[in-house]
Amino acid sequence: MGRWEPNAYGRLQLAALELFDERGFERTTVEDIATRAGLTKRTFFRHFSDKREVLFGTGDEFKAVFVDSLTAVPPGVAPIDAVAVSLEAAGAMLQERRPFARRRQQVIAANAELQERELIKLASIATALTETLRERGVEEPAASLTAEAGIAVFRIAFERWVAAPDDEQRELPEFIREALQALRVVTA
C-alpha cells in the first residue's frame, strides 16, 4: 500500500494493534508502526503525539458523546436514568468498533501503564458527567455518586461485552442495561 493511499489514521491504528499483539506494546516503536502502515514517522506524528495515543486518541470525542447525550436528556428525568441514556449512547458508538475495542482492551490489559491511562480517561469522563449533572441541578454528593456509579456500570458492561464470545450477538447497550439493573438491585 502506497503512502498516498487514504485513511492514514485507520491504517496506523490497525498496524499498531497488529504490532502490539505480535511484539507487545513496550517493544513496538513508532517507526515500526509507520513502516507497517506503509507511512512515515512524520505522518504518524501528524495523527498521534505518541504510540499510546493510537489507543486513546479519540478520548475527547468519546467524552463528548457522554456529555452531549446527558445534556440532551429532558429536565426532570432522574439523575441515574439520565446517566443511563448517556451510557447507552456511548455504548452504541462503540458497538460498531467491537473488533478494535476487543484488541485495544487486550493491549491495555497487558500493560500497567496503559491500565492507569484508561482509568484516568474514565475518571475524566466521570468528572465531566458530574459537572453536567450539577448543571442540571443535581446537588452534591448525588451528582458525584451518580456519575461514578455510571462509569462503574459502563466499565463492567464494557469488560463483559469485549469478553463475550463472538457468536454471542448481544450489543454493548444490552450489557449496560444489565449492569445498571444489577446496580439498582444491590442499592434497593
Contents of the next structure:
Number of protein chains: 2
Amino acid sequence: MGRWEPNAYGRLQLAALELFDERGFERTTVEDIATRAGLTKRTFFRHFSDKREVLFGTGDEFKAVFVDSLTAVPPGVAPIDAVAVSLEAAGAMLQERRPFARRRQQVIAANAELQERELIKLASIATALTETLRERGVEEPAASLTAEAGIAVFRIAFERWVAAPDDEQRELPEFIREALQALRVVTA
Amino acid sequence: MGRWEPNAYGRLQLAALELFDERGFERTTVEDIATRAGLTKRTFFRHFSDKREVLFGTGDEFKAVFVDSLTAVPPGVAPIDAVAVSLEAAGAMLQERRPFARRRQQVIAANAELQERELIKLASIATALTETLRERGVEEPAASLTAEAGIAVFRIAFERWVAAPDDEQRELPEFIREALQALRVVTA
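Could I see the form predicted in complex with a further copy of the same chain next, after the form predicted alone?
Complete assembly follows, chain above in first position.
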C-alpha cells in the first residue's frame, strides 16, 4: 500500500491535461503524468486504469446522471420536456467543472481518435435515453428521435459553452435551453 | 494486368457480405473473399484497398450525394426543408440498393468496431451538411442543429427501413418523411 497522497486524483488529472496539451495525447505516457504530478505510476493506477480514463472517466457515471434525472421526471410530462430536464441536470454537473471541461475539450479537439471516443460515448447516452423513454411509454420513432435530438442539442450547447469567452456569464444549462429553443424554431 | 472479370466488384461485394455473415468480419480475410468470388486477391485489390472498404466505400461518394443535393436546393427554402431534400436524395440512392443495404446492416450490427465506423461516417456527413448550411447563410446554432437533427432523422428512418419485412411497400424516402414529421411533432 502506498502512502495517502492529498488530492492525488485531481493532481493526476491536471498533470495529464497539461501534458496532453503540451505534447499531445499520443506522446504522453502514464509515467510522464505521474512524474508531473509528483506521484508514482502506482498511485496513477490506483485512480485510473489508463491515460484515456483521465478524459473519459471510469464508468458510466455521466450516463447515469442523464438516465436517473430522466427517470425521475413525473409521468405525463411531454418527452422532449422530460429530456430537457435530463440534459440540464447533466449540464449543471459539467458547469461545476468548467475549467476541467474546457481543457479536456481542447485535448479532444486535437485528436481524431479521442473525438471518435467522445462521439461513441454520446451515442451510448442517446441509446440509454431512448430506452428510458420507451420505459416511460413513448413509442417509436418518437423515443429515438427525442433522445437523438436531445443529445444533438446537448452537444451543440456544450460546444458553444466551452468556446465562450472566460467572462461568459451564461451557464451550460442556459446554453442547453437556448439550443433546444433553436431546434424548435428550425423544425417548426 | 489481370484479365477483365465480368462484374468483379459486385461478386466481391456479395462474397464479402456472405462471409462476414457466416464467420464474422474479423475472421474473414481478403483471400477468403476473393476465393469465394472465384477471383484473385489481385482482383480484389483492384477494387478495394481492404475488406472494410467493401462496407464503407472508397471515398466520399455517399457524403457527396447529401452535400450536392443540399447545395442544389434554391435559396430561400427553409433550412430544414432543404435538408429534407438532401436526406431524401440519399435515401433514394440507398433504396436502389436495398438488398445490399440490408445485408450490410446485419454485418455492421454484429460488430462494435464497424458500428463505430458507421457512427463516425454519419457524424462527418452532419459536419458537411452544417458547413453547407452556413454557406447558404444559416447562422449558428441553427445550422448545426438542423444538420444534426437531419442526420438523426436519416439514421432512425434507415434503421426502420432495413428492419421492415421483405414485402414492405414503403421506400426509404417515405420513412425519412415520416421520421421528420415525427421530429416536428415531438419538438412542437
